[in-house]
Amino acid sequence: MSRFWAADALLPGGPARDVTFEVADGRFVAVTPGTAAADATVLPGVALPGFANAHSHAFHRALRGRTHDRGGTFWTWRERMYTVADRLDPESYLALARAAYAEMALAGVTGVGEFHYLHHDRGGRAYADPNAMGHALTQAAADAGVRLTLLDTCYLTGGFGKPLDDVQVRFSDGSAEAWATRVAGGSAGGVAVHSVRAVPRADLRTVVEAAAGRPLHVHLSEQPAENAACIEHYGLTPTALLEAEGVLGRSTTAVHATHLTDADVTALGASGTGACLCPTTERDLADGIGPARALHDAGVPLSLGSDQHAVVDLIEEARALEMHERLATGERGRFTPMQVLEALTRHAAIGRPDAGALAAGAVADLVAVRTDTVRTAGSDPAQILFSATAADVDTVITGGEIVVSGGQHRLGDIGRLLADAIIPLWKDA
């Protein structure tokens, strides 16, 4: 049994002092406030549950700092993304994803939902192992000490009624049935509909059936153009289309959910569908500010993701949940600190409801955030998410295993790993 002690901790009931955490077989067996450190390992600062990054595209990490030269739009950004996608294979993907997941661990992430659609070789040819790219991601996460939920993504068309282009064929299995067959032979923890523009209406139920109660994620209403095209093609908003085809539900998470009608918000809430907001991506791509508080008030569980990894700082994603609401409404206090923490640690969105709380019986994920840095000195530990950044994460424990200590990852120099994986992808680009 391992024992850890923190002077401050954010427990399910709120802030607590002098807390001892006892861990065995990867779970908390006791969490006891008002105790002495005794023989426990002392953690600096304030202890929080491990963070959940509910939406990741690992290969997008290679785009950071490479898409701003001509301004552009989401669609011009996508062309740069295709450049990277076209250059990856299982070996290079393993190196890139390992470094990207290690960067997440340094930021306090203990569980990640990987929205995985880069399935095949150039020209859409299947690898000898048709799930080779997914296996690379699984190995990368294990090496980085981050728990992975691989969300194998169905991607069939290049837009409403449009064929796939030369890069998109790498994303597609050709039919929903072929996709479902490949998924059944792999080790995905869940599935995804890339978007209503990439999966025709007639194929949506095949994805629902393949999910079989596991997490099902879908990019939803990220762009006004997507909404307009869906209404023109089907006469329905994307949300209404998903509702009509039985995609919404308690196992489903709508990613982005930025441009919604009031009826869309009501439908998501009534069905128990979750929403994963990705604030740093949404502002990087000029997508807009989603209706976070309206979704919350409608009963939609909120989670957070770093998506394209323009920033890997889940504390910043969490803080932006409140800050974007302030910008949109002109009001402060739209979310309490504990509500922000709840979204930050909602591992249920990626199929692990037993994680995300500092409580006996929960998976032993813990993040220690320093309270003595130039950013956090003097902060109330209960409000640490409004002052800290990823740079203040000192210790990360995933399933009882120490992955980050003293701000250093067990794999060593993660900056070097990132550079070694990314720079070759842009050679002669």
Given for the second form:
There are 2 protein chains.
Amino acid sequence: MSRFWAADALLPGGPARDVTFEVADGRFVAVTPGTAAADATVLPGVALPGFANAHSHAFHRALRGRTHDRGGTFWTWRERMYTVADRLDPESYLALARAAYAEMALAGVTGVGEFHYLHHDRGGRAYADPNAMGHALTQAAADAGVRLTLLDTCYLTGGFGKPLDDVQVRFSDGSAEAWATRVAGGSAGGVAVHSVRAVPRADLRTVVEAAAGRPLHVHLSEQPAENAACIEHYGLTPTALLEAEGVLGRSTTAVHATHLTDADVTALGASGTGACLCPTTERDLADGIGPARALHDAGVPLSLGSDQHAVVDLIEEARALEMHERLATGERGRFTPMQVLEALTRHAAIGRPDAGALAAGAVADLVAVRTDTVRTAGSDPAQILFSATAADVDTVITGGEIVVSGGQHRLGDIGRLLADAIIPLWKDA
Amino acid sequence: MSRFWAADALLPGGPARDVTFEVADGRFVAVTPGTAAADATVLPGVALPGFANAHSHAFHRALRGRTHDRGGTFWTWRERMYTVADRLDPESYLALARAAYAEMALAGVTGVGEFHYLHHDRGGRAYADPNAMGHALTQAAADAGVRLTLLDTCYLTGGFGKPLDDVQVRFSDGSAEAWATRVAGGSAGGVAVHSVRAVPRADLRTVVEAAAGRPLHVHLSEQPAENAACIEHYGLTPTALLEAEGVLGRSTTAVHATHLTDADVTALGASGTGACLCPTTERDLADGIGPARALHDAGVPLSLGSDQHAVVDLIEEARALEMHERLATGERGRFTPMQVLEALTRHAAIGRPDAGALAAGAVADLVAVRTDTVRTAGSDPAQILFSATAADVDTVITGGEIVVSGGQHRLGDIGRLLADAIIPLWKDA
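Right, the form predicted alone is done, so what does the form predicted together with another copy of the chain look like?
Whole complex next, starting from this chain.
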């Protein structure tokens, strides 16, 4: 049994004072407000549940600060992304992902959903172990102290009715059946449809069957061009296509969900499908502002992801959920601080409904955010998500294990790990 | 003569390597790429010009993380802002502003434009020295090591043809003439029209005359309601009204400039008026996204401000200039990294055209941003504004004087200064 204590905490019922957390076997045994610290380890600042990063492409971390020159169009970004994808192998991906996940841990992430599609070697050749890249990600997350939900992604076409290009062949198993066979031999915690662009209609049910009730993620309507092409090809919006093929449902999460019709929003809500918004990516890639509040009102559970990792600050993602709503609607207070916190901690979106709350019985994930920094000093602890950044995260406990303490990751200098993994990828690029 | 050296620097001509900076009497004597460090003080990371925070209301810092409860509407924000305004006096404002400016220094700000309207005591009574509040701000900036341009603000009415309310009387001198007389007895470096709501048309020329060529700032078209009321009252947009009364011009800066007609944009450009955007405030207050690129294309020099200080991270303001454009237009690369840097360092907007460049003859303002943190590791130094945050600022030199070193401000624990200044303001509020 270990014990922690915080002067302030955001519990399921709201803000509380003087809270003791008792932990055994990786779970909270008791969470008790109004207690003295006694012999407990005192945490600084305010205690929050661990953050869920529900949408990650770990290798995109190498693109940060590398795609904005020469005007930095979308095509600059895509060209650079493919440059990195083309250069990775299981060894270099392990190093990059370990560093990227450690950066997430420093930002308070305790669980990550990795939308994994970089499966094969150059030319699309399978590695000796065809799940070698997935295993590298699994090892990386374990090293970094982040709980991984590997979402093994089906990627078969380069667009509606279009073949794969030279880099995209690394993403494909050649057929949905071959993909499902490989997934069955790996250790994925869930699956994904890359998008309606990359998986033909006839193959969608194969992915649903492979999911077998585990989390199923799908990039949905990130840009208007996808919608237009889908309607031209199938006569359906992407959401309507997914609905028709049985892809929507309570274990499904639509990633982005930016450009939706009212009928799309209704379909997502009626089916219990979740939506994972990635605000810092959606602004970086000029996707636009999705209908977050309309989705919430329709009953869609919202989660958050740092996606391409242009920013790894889940507090910023959470704040941006509200800020982008404000920009789009001209109204403040579209979400309450507790609703923002719910999105930030929705581990259910990555198959862990037993995590994300400071409550007895839940997985013992806890983030202590300092309230004495230049960013947070003077704020009401209940509104900490509107002042803090990842740099204010002091302690991160994942499943009862201390991964970050005093703002330091147990692996040491993560900036160094990142530089060592990233800089060689750009050599002579 | 003092000498500094950085492995990377953003010079007026673009990114450079191995740069030595020679400083004497507060100015750069020489800036020389391709040199060895020799006996110079080695700065970590990449060297940038000092940042200009062209729009500040120092006392709003007390509102951070205090206005988002109960849904946090605009009216929540305004009520809380007036609560703080009502409680300040020259002593407490000195403490608050010193801490707020020190936080800015830590974020790389070397010059600030303080849009100052909290002039008088409760009930509108003048202090024994009628410029006591302005002097407090001047002292605060000197203590914090930030170069202040005090913009003494004329504020006369509570809306178009409306009287002042109980708190607003603290902002008013009763008449434009009385305002000008007080300003003449103070030490302001420039002036401001609070807005076309708060200064009647007949008084605008008095402010222009008092400016006498010094910087003249004005809140412009931050929200659609202001435009509608101005058109109803005067039959003119706010921009057209300012143009008609001679307020526009090369020493004038329009703050926000969010909701403009095409004719407004043309008028601002033709007159050489600048625009100061405050993206983190504009999203927090749900103002909307201003036409930044259209203004730039019309020849309007852009600058940036942290305004209400919900966020004090000028790098985030600079990045948001581009990111909000991306959200509004669906295109990346609306500004190049060097154009973003120009906005971030436009000290000319606050009357210091001799600052804001790493060049011989310029004021010796310099910011060293670390390139080895989890946020910046792996980035191209030329694109540092797309990866760094205020937390990555290591060294800040203002007019040749080292204000921040190793991420520490010369005044010590600024989080503590902020808490000591802010928490008493909310007692029993």
